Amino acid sequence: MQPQTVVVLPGDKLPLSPSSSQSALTLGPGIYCNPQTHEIIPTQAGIAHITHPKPHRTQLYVDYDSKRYIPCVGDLVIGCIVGTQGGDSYRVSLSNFSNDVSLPYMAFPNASKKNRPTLVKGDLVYAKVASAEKELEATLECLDPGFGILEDGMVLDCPLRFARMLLFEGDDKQKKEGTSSLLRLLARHTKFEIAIGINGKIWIKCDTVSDTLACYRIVLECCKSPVSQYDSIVKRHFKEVAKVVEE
């Protein structure tokens, strides 16, 4: 089935519901399901996407532009350790002007009271949102492979929409426009590690400081530029860095 898109406002009626859908329905950001009536309602103004990634499976989410990040269960985020709380968890900042969240000491692989990661103020962690109730403090976890402390590298802030596009939507959208994804363009010039947080933070690390700086500048400029300019931006920054290294 072909993906569907429709412009929605908060409270609009959508043509889907868990009871009427013939396939498993997964709700994403910007969508609320009334637990009593099972009515699906958009909570944000934007473009609602109805996709079918697999047979008998449907995804529904709203692509909206927001400057404030609100934690949702399952989100991949980059946070900064700002302290400890109650002797059993770390306090983590996900974005400016937002409430801190908690990261329990036991939310790491094979963690115990005697064996757990020792994090200090200022450390960066890549984590998943484990719980996010409206009236309670959100909690994080680093149990799955690939999560945990982010060492060295550089971190930058970007619009939330750009982070979502880079993590989830980039490939499909850019294939239609005949261009390569930003990450694929970077891979043509250097090897790198990257962590993308839905909270508008991106961490990147290369083998050399010069390549790390080039990637940092590229991502920072691409988040403000159209997709059609990605290729030229990548080539220009790597040429500039190469000239500096030669000198």
Contents of the next structure:
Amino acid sequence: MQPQTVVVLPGDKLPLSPSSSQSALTLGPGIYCNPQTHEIIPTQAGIAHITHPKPHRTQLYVDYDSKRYIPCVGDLVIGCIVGTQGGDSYRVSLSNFSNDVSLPYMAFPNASKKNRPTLVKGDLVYAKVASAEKELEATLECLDPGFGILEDGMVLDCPLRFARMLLFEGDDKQKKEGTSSLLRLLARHTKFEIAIGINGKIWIKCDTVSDTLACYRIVLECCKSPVSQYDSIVKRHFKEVAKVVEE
Amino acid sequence: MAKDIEISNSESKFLLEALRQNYRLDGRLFDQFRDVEVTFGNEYGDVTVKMGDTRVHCRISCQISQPYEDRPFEGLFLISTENSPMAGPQFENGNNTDEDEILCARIIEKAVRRSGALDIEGLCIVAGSKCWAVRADVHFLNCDGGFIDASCIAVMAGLIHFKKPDITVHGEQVIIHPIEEREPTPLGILHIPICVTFSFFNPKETEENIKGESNEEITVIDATLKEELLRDGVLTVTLNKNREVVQVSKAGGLPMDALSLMSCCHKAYSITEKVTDQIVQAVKEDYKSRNKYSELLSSENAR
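Rather than the form predicted alone that you just supplied, could I have the structure of the form predicted together with the partner chain?
In what comes next, the whole complex appears, and the chain from above leads the way.
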């Protein structure tokens, strides 16, 4: 069966084919199943994707844009340490004005009761969401290599959709190698390290402040612009930054 | 208690390092004011000011009232600045006791009301019994720093643009002509104060600032929200086009010397000049678009 995409509004009827009613349904973000009537409706406005990865299996989700992050298990996020709690975990803020989440001391590689991680208030961490119950505080973990503290660099806020695009762009196998994504465009101008948080935070670090600044401005502007303009935005900002150095 | 914005160590370190190398995050120069955009609404005295991402709306209104007993020849003028979570979740609804908010309200009050920018004697209708009470309501729509500067521009642009209903006085009897009947009259504006806010950053230790030989403090004009959160000191000067200092406010923060204060005032003057012209021009253009037939209707004409 062909994958379907359709624009939906909250409360719309979903165009599910009768055969899919017999197959197993997997509900993703933006779809709600009424617990009383078992009716399936979208609760967000956006593009509904209905795919059939295997016969007798249907996946349903709405791709919508938002700026507020709600933790989900397995998400890669960037958080800021805001304190400690009870002597066995850090309190981490994933986005301003949202509830804090916790990061246990034991969720670091080689951690033990005696060997504690040495993060301080204000440090940035790259972490994975370990548990996210709706009615409970979410927890993070930094167990695998690559996670942990992000030193120096600069962090910026972006819409969640943009962060998703940047993070999962490489996974999209349908895209040809030749298509130039933002990261490839940046790599043509400078060497950089980047960490992308699904919570709408992007951390960038280059060797020089001017390059980091150029990347910062580029990503901020690209959040609001169509993909076709990325090339000119990248070029313009690197030129602007270089001009100040000369002066 | 409203939640605060979390700023990570990386961000503060990077911002300061960028300032040391003469960079600002938004690409402006240190003494560059954001571009001001003034738009007027349908009614007189309805103005929205936009500076970058900061947006402030001001509405001027008036009604007949009784003057204070000790000042029978003066009208009333009131400015209300109320922060709401619309500008940002860091603002609590109805909480006017926050330190920053009080400072902001007081500076605008000092710049506009106490400096006598509005001719309140011209608001008197019948001495001791009837006068106009003019009210400026400032609404903060979006916060990206520079609230004081933006709201001062908004209040002044609103006052210049506003027109109060025309009146005729027969002894004690006052007739207010509705706007539909007779063209309303503008307010008397004596001068146009413009606030310019400077933010100071200390790239070195505190000791260096107090005992050090050289002045290395960094001064930037019209800080954005991020810069505002990380600054060490703030100075607001209010000037007008007549080269007068209307008010200076430097409440604590990083110690600074008189010479840098003077240079700040000079920088502020050029901005004041530019912004004043822009406001006057904007009001003129708005009136022009309203009165397309004014030349035909003019009763005074050259003989």
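If you're wondering where the values come from, they're calculated on a predicted model, not measured in any experiment. Residue numbers count along the first chain shown, from 1. Rigid core (definition): largest C-alpha set, two forms, superposition within 1.5 Å.
Treating the chain as two rigid bodies that shift between the two forms, I78 and H56 fall into separate rigid parts, each C-alpha being assigned to the part whose superposition fits it better.
Superposition of the larger rigid part on its C-alpha atoms leaves the smaller part rotated by 26 degrees between the two forms.
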